[in-house]
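Only one chain comes next, encoded as structure tokens, the form predicted alone.
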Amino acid sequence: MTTKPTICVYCGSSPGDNPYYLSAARDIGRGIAGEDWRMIYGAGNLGLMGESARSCIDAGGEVIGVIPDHLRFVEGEAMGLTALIRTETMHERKKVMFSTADAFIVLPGGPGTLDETIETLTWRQLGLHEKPFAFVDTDGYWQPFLKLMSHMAEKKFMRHSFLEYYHVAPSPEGAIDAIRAALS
């Protein structure tokens, strides 16, 4: 018997200013309940977290929320979730993302979403993973980011190899689509 896939997503505890950023919240949860897959996320219940959580729990998905004791307050964790998994730190809590996941698909978010980004991927270049990850670029929001890590290419800070350790897809049914092939 095979498992479920377990898809981390990463994203901002925060709504942002634009709208498309909150739906394609909500398309992530339901597309990841769609695929039969679990997600694990930061088990926050607010901005695009609770977002994506409520909406994948909505259509029938399994939830793993993640949370530090010090954010517990902060955050508030999401009602209704398949697991909830308490650590004492923020390290704490990625590692358990991480390892739980088979697959990354990260949204809009601050500078934590940029954090677990950036550390995801450098963990590919080390050679200490090979998991699927993908960017939704809503309305362009990681256009900036894409740029740095180009520019950081061409300026010979890192190998254009790293480029290829993403996806990026302008909606949230590409990155579904792009995880699913990868995951094949």
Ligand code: AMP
Given for the second form:
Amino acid sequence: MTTKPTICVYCGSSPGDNPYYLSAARDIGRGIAGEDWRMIYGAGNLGLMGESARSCIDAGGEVIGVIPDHLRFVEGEAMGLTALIRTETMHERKKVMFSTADAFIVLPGGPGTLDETIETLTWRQLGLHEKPFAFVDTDGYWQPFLKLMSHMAEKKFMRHSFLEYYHVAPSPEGAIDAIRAALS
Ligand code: AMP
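Switch from the form predicted alone to the form predicted together with this ligand and give that structure.
Then the entire complex follows, led off by the chain already shown.
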């Protein structure tokens, strides 16, 4: 395997209620391959997870999947992965994804995506890393979350600098551009 920049993609194991979410996932997968980056993600073949991985592979990209044993038959594994890392626990899975990644892209997703997102951002706050992080805010999906972040800062339960740990892009292309700029 090569040492190209590795982008961790956090996203839903569901497709959402509108095809434009899947379309954004496809664009991220293709975009990562197009930049000659490598993708790491939770290995599932469902929803936005499967769509982004398949698109990256179809575009000639390298994709590493990380899956805990107990989820192998629930989330499945995308076919044609460059590498599949099996872990015993969810915590180990998150650790492998986090430590392998040079940057993070977050697509729309559910509670699992939120958990991964907030953990990565709070670790930045604690000074454990300085890895770039971009939200793909398809159709304003992340606005309620981003509003909550601003509210926390306003009410002084969070430093305002927290709001600078991430870039919010309305489109997948914008997120790719932001990560490219941050990595260069
Ligand atoms: P979701 O956004 O809920 O569709 O989940 C996206 C991914 O996050 C899936 O691979 C889930 O297995 C994973 N996930 C679900 N719950 C958690 C959790 N509590 N911590 C970390 N990852 C999770």
